[in-house]
Every structure is written in C-alpha cells, then in structure tokens.
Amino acid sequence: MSLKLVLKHEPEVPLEAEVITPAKLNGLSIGEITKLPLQYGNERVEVGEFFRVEGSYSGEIHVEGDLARVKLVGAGMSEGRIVVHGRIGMHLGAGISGGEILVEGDAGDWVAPEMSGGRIVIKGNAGHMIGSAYRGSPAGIRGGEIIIHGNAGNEIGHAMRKGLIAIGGDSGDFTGVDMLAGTIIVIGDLGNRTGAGMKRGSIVSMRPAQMLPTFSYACSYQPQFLRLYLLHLSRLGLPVTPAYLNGRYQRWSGDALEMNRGEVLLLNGEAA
C-alpha cells in the first residue's frame, strides 16, 4: 500500500513542503507524518493542517489536490517514487539526485533547478526556468531528465551542464540560454533567442526558428545520436514520428560569442 497525502484546502499564501520525500517520510508512521513541519507564508504549520494522510510508505508517495500554491515537494530527493494527482508549485524536484516525480497536471516555475540524477515527469504543461540554475549559480541541471508533454516557458536548461531536457508543444524565449552541455529536445516551437550564450551542448526542434546572428549554417545530416534520444522519448509517450526518426537536420553552430562549440539542430526547413 503506498502513502497518500490528500490536500484538505487550498492554502492562501504559498506552502513550502519540502518534506514530502521519501527519505523523510520513510517509515515514519500517519501520526509522525502528520506533526512534521511545513513553512506557511511566515508561519510554521503541521502537515495535518493541510493533508489528510493514508497508507504507509513503501517506496511511493501519491499527492492529491490542486498543490499550485505548494512549493519545494520532492526537493533533494534521491529514491523512490512521488505521484501528484493535480497541479502542483514551484521548485518541484529542487536539487533532486534520483527516483522519480510524476505530475499528472501542470507544475509551476523552476522545476528541477540544479537537478544531478533521476527523472520528472510532467503531463501538462510547466513555467519559466525548467531544469535552470538558481540566479548566481555557476551551472545548471548536473544529469537526469525532464519531460514535459506541453508547453514550457523562457529559459529553459539555463546554464544546464548535463541531462536531458525534453518539450513535447513549446518552449519559451532564450530556451538554452547559457548552456555548458547536455541536450534539449523540444518537439513544437522554439521561442526567440534559442542558445544565447551557450558553450556547448545540443538544443533541437522539429519546427524552423529564427536563429541569432551569431550561429552559423554548418551542414545537414541525421544525427545518430538524436535517434536513440527521440525513441526513448517515444517510450515515454512524446509525440515522435517518423519523420522525426529518419529526417535530416540543419546543424548550427554558436554562439559565436563562445567559441561556437555549441548546436543548434532544427527539422528539414529553412531557417527563418
């Protein structure tokens, strides 16, 4: 039987939950669960304040309710597996190193930031800064993956290092931005300014994008390596088609600005 946290009513102010985790929630029993701090506005509250708590622990947590205003679950987690059953707030999977969180609705902004291992999942779609470092930081995502199945928003993989970003409607402006390395993957739309400033890595679309004047045209092919990404992608449900499998790409380089190591790969078409 897995443990289930039910939301009782939609708090007012944002709620920082950062101990729905399975190692903090790992054999603890409802009543001990239920007295665990939670951060409310400037106040410290209880988890049974908020949620009617069922079930035990055994290596999954399923969250229930309309969690738009609850910030920081799943945060430095590192195993086992969390459920939300709704929409959930920002900083979801903040610093996560592994297991896995599915969002069955839409997850605010800042999900994953500074991620190092394991996989989100998020059903609808997701905010600005996915996958991004926080404001200061040297880098980035370190490693895992992040698949949205709708639309996210600007800066997506900001200064990310590693991993796996994938967007299966759109992403926002300066998706990229920054990057040192791993591979995004956005199957619908680019936004303005894709790959400003990054260093290395790999950013993708199956749409034309206007490009920055500092990336260059440098040839077509089909990337071998993108192939095994988009059937894994398709595994977990992304929209992949044939045409995505077998077609060729044009390949820009950039940013100029930074030695252009990195690419850009956009689907057939013109650049715009």
The other form holds:
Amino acid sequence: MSLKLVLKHEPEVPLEAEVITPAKLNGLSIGEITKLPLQYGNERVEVGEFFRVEGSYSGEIHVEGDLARVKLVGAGMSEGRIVVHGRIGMHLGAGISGGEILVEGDAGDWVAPEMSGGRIVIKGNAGHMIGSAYRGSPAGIRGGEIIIHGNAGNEIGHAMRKGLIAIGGDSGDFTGVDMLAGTIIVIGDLGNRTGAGMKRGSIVSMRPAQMLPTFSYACSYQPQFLRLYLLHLSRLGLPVTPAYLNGRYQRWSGDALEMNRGEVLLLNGEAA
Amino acid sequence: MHIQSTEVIDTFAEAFAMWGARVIITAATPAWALAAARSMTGFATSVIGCKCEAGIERELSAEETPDARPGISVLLFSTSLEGAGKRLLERIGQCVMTCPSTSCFNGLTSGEGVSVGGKLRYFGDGYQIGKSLDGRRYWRIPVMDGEFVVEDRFNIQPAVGGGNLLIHGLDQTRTLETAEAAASAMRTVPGVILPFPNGVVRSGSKIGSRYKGLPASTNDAYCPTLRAFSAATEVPLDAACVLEIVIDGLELRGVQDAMRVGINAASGNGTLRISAGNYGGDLGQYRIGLYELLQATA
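Moving on from the form predicted on its own, kindly provide the form predicted in complex with the partner chain as a structure.
What follows is the entire complex, opening with the chain shown before.
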C-alpha cells in the first residue's frame, strides 16, 4: 500500500509543505509523519493539522485534496513518485533532481524552478515561470522534463540550461526568455517576445508566431532531431500528429542581441 | 554422422572473442538507409585485412527505429574495444554522415560506451548542437541537406567472431547454390552477420605463410586443386569445391544457432561433407562442436 496524505481542510494562507517528498517520508510511521513541521503563514504547524495520513511509503506518495495553496511539495526530490490528485500550489518540485511528480489537476506558478533531473507531469494547466531560474540566478533548469498537458503562463524556461519543457496547449509571453540551452516545445500558440535574449537552445511551436526583429529566418526544413522529441512526447500522452512529425519547420536564428545561436522552429506545413 | 546424404564431420569451429557494436541507420526511405548501410559495411570482410568485420543484420521497419523512419541494423566487430571504436568513428563519419537524409543511433543497451557522435560533432565546426533526451545524448551536425543526427556514444560489447562452416560439394555450381541457401537461412538468426560477399568465402585461410611477413595464406587443406600435393588435405575425393560461411555474433548463442541452421540448410542437394575450420583449439576462446550443435536440437 502506498502512502496517502489527504488534505483535511484548505489552508487560508499558503502552507509550505516541503516535507512531502519521498526522502523525508520514507521509513517513517504515520505517527512520525503527522508530527513533521509545516510552515503555515508565519506559524509552525504539524502535518497532522492539515493532512490525514494513511498507509506506508513504498516508493509512491499520493496527495489528495485542493492543494492550490500548498507550496513546495516535492521540493528537493531525488527519487520515488508523488501523485497529486487535484490542484497544487506554487514551487512544486523546486530543485528536483530525480523521480517523478504527476499532478492530475492544475499547478500554480514556479513549477520546478532550477530542477536538474526527474520528470514533472501536469495534466491540467500551469502558471507562470515554469522551469525557470529564480530571480537573480544565472541559470534555470539543468536537466529533467516538465510536461504540461494544458496551457502555461509567462516566462516558461527562463534561463534554462538543459532539459525539456513541453506544453500541450499555449504558452504565455517571453517563452524561453534568456534561454541558455535545452528544448521547449509548445504544441499550441506562443505568446509575445518568444526567445528574447536567448543564447542557445530550441523553442518549437506547431503554430505561427510573431518573431522578434532580432531573429533571422534561415530556411524551412525537416529537423530530424525533432522526431525523437515528438515521439517521446507522444509516448507521454501529448497530442502529436503525423503532420508534426513529417512537417517542415521554419528555422529562425536568434537572439542577435546575444550569441545568435538559439533557434525557434515553427511548423510550416507537411513535407512534399 | 549423416544428415540425408551429407556427412557431418566430428569437429569444431574455433571462434574468437571480439568486440561488437550494433548501429541503427535511419533515412528518408529504405533505399537510402540501405545505401548507407552497404557503404558502411563495405570492405569489412575480415579483420585480417580490413581491421573490422561488418554486415547488415536486418532491415528495420519504422516502428522499430528511434525516429520512426525506415532503417537498417548493422553489426560491426573488431578484435579490441579501441579498434571497434575507431572503426565506428571512421565508418559512420565517412559512410553514414555522407549519405543524404540519414541519422545514426546506438543499437545496444549494454557494453562499454565509446564516443562517436561526440567526436564527429567537430565536423560541425562550432555550429553543431547537442541535445539530451531521456538519458541519451545526440548531436545535430549541420550538413547540406539539413542536419545529420548522430548519437553521442555507442555501446560496444564482448562478442564472438569466426564461427564457421565448410561446405564440401561436388562442383562449384551446386555448392554455390547450397551455400547461398544456407547463408540465407542463417541470416534469419538475430544478432549475427555473415561478413563475406553474399555471406560466403572461398579463400579460407590458415595462419602464417612460407613467405615472411604474411600473417595468413591460403588454406591448402581445403583447396581441391592441391589435394594431390597436400598431405593435410581435407578435401574428399569427389569434391571439387569447398565454400566457407563465417559467422560473427553479439552472443555465442547466436553464432551457435546460425551454425545449426546452416548445417541443416546445407545438407543434402549434393553436399558431400560439412565440417568447420579450426586451429587445433589453441588460438580461439570458443570451440563450437558440430555434433554438440546437432545433439542440442535432437
């Protein structure tokens, strides 16, 4: 039986629950888990005040309830699996280096800031700053995968250095801003100012987009590497069609204000 | 022992420890994948003169390849890990990267990893792009038809080379037919290749020569024209043709299976005798007894 934490009542202010990670709950009894500390506004409370704990850890933690105000679940996670049955709050999987987090609802802002490995899957929508660097930090995520089935907000992958962020729906403004490397794939529409300040890396969309004047058109071609990514995303349940696999993509190089080694690939139609 | 009218000699094939790699080549069409594979496996019949042995394992459907395009699986063998790595680098660089529309992937999950794409990337002259996905790293090298995608590292695993069968026939025509049929049947065994032209070799060799510096020379014991000269002749009185099928495999089991399939396929149809080549058992790490192979299926 896996470990289950059921939210007893919604917090009125943000509840910081970074103890909900496999490494911190593994080997603890229900009694010990209920005594672990949480930060509730400016107070220290115990897990048992907000969660009913059932079962025991066997590699997987299930969290149930409307957790939209519960922050930092899975922070620092390096192994195991967390399944969130409902909405989840900010900073989900902050600094995650391994394991998997699955959210069956929506996620708040700052999903997986500065992650270095593992996988986070959001079945619903996600907020702003997904897979981003903290303000003032030189680099964002350095590995791993963030898969959002719905839409995502602004500044997705800010300063990301490595890894994959995939959005099944639309992304907001400044997708891939200040990107250093890595791959962002947006099945739907990109917002404004895509790739602003990017040095290297790939931003891909299946829809037309308005490019910044500091990006230059190179050609329309079939990027074979993209097939590997799209097939991978298809296996993860994102809506990948044969037109995406076999299509030609406009290649835009930029940002010329930086190294000009980044690329934005926009689906341009199926190959002849 | 006889299978139909064919005598199977109680002997063994002497096989050697080698290092093997599986290379997956994909392309826009099966024909282009095949073109690259043929080029990569050219001049790779024997480590004696080619530094490696290579061949096409089988065609792959789009469902079987990493990028869902039609592909070819190629196996390459060499006598050392380092040698196999060098040959991969040379042949993927010169024969696959040059072939339009191709991509190239590691096809083994175990073994020692060697850098191939990680070195070929320098052809990109700074414009190459590295990509990591699901624990594997790839390089996108800009070329004149777009990009050549090649995996960073290829695995090379301990393998077996030099499994063999010797088919003694009445004449060249019928022995050729028999050898072709046997080779065709043996190619259905996964994880093996038959590195010689069409899977068959006529110039079997022995170690050494009367001429200084030659590492190998004609295997006079199996040359019909020398039957009267050679005291060590193994050619039956009525035989006028001996053809050899050499098998390299990623696993000993595959080599054994291919030999068993080959013996059965080559028996009858005028084949006088089936035997195998060895050096007395002192050089190779593996002895594959023909009787043991056949008894294993009995």
